[in-house]
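One chain is shown next in structure tokens, namely the form predicted alone.
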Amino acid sequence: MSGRAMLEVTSLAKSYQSRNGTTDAIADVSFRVASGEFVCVVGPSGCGKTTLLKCLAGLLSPTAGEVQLNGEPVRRPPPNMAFVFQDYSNSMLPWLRVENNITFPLRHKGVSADRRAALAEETLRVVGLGEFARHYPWQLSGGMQQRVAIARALAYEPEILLMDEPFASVDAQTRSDLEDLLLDVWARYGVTTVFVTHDIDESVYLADRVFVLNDRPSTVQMEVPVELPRPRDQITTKELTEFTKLRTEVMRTIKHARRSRSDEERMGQA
């Protein structure tokens, strides 16, 4: 990792209590993210990726360990952080027009009316939806709604952007388009990005580094540097031999984590 650490995660653990006992979601996770870096987090289904992201955002309190942003402990959602969720339909307020969905969080931030309008106009133009400001979310396709969610996050002018499988609910072509849009936006704004995904190809295509979690309770199984040239392209980048090698490395690590978990469960039942 080059550059100063904007985000630092140290020995993070998270457990849930229920009437059935304790469920350990995260065991011991540590990593650092530099200012301006794009990192992806992948791992087996149910390994705790979303739980980890909510701890990073201050939406959940860890059972142990600490998250620091710019050297300060994260105990609640920081004012310089934005979050893009997977379910774009529930993240939009359907009774507000697109432009008002974008400016709504800015009112609570104390941004002036003129500045709110300018930010909405700029970010909608950046995501290719300049002419849809007066539409309602339900008048837009799923991919367009997720573009609005990205525009809203950017209008907040965050230092760091957390994204929880934001393209999982759209079709393959829309997903490719949104991946390229995100890379364009990241290059334009330079915002530090932590992106959770279950899609291995997506993680390698987007990231500077990929953190591979093992099965629950999760730890960081491997850190994979991605030194593919930028800007990236859906065809030429994915035709590179190095892209294939990296996706194979990530996939092999995840499969190994699954096998290790299955072996442990069988030994426990023996």
The other form holds:
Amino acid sequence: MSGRAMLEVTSLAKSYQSRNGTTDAIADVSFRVASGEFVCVVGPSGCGKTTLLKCLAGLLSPTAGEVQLNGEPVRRPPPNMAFVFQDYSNSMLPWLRVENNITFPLRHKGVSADRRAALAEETLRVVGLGEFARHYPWQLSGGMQQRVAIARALAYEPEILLMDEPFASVDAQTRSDLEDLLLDVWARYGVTTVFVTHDIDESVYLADRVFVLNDRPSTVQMEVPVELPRPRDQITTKELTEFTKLRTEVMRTIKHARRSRSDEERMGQA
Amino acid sequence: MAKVARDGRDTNPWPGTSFWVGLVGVLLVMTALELVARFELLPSRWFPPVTVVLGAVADLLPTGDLWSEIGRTLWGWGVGLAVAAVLAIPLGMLVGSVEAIYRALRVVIEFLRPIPSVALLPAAVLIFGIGSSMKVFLVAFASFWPILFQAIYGVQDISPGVKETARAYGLGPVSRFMRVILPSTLPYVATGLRISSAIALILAVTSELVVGAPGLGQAIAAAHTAAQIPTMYAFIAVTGTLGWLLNTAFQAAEARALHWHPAQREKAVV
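The form predicted in complex with the partner chain is what I want next, because the block you gave corresponds to the form predicted alone; please supply it.
After this comes the whole thing, all chains and molecules, with the earlier chain placed first.
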């Protein structure tokens, strides 16, 4: 890990209380993310990835453990952190034009009107939607709306970007376009990124390091450093033997994690 | 650049049905009514031909009487509706947001709502006399419920994704209310206002007609008593026209302010 630790997660645990009792989503998760790093968190569906990300964002408070950003404990959404949700259509305010969807979080941050307009213009151009500033989000396709969400996150000028399965609801072609767009943007802005996905190929393709979570209640099963050369390419990177090796390693870890957990359960019942 | 998708359906099953077709319908019905009277299918003494009624309207137009009666009815309508809106919008939003209040008040609301406002007329006369405060009370009582229910539905129907986005971008409770909750609830409230506007006119005219509060209803009753049958129908026609104009105005305002809402999208697309 190069650079200083920007985000530090220490023994994080999260349980939910409901009528049916307590659900343990996260058992014990610790990791550090260096400044400028691109980290993917991958794990089977329902393993508590989203819960983990919401704890990092200060949207949920952990049951135990701590999240620190630049040495400060995170208790509410920090002003230098931006979030991109999976459900793009529900994260847009339908009564605001695309440009205002990008700038609405900036006003209360104290950004001047001129600067807000400049940021909207710049970030929309970066995501290739320069001519759609005056459209409404519901006039755009799903992939375009998710690009608006990325533009909004960039305009917030965050030091760290959290993304919750942002490309899970778009078609395969759009998905690989968005992956490359994200890598471009990440290289250009140098923003530390934590990207949650259930897609193993996606995690290896994007990340500097991949954290593999196991089934609920989650722990970090394995940390996989990805030393594939950048800039990455959908064809040539994925052709590399190293890429195939890494994705197999991650896949085996996930499979093994599931098997050992079900073994444990069987032992527990016996 | 990707194709722009429009998330709106054409709900008019007969595209091209225009103003002119509507006008033909109106003329046909008026001709039928004219013939009914001319051929004495209904006694023309009590049901004068349309042309005679239109003549009576023309006679009324230059006199100040007609306009002051319209003014009195509109005053009761407007003040009653405004009182209802001022009470029902905040209360509905509160009831819809706080589950404990919703549970506490639901029974009371379900009990009060089905009371036909006209049934309160004798009580209103006892308490407020026969003047305009009685009219305003009845109008306000009747208009209150649709606005209240729409405000409750509206505030409960805000997408959790939108609320979470606002939180993730650090908007505090006041900003979230002003920039997310209020704009999301507005389409519902606008529909409530349009429904209530029609109910308010009915109650205003009823209280004038039955109790004799000044306004169009009283003018109808006075013309009836004086056996000025064409004048009576002229006032009825004016009242109907007023209701139609108010509804049209509310619909137009709704479509303009809420063009972004799924129910309005196909009508006003950029």
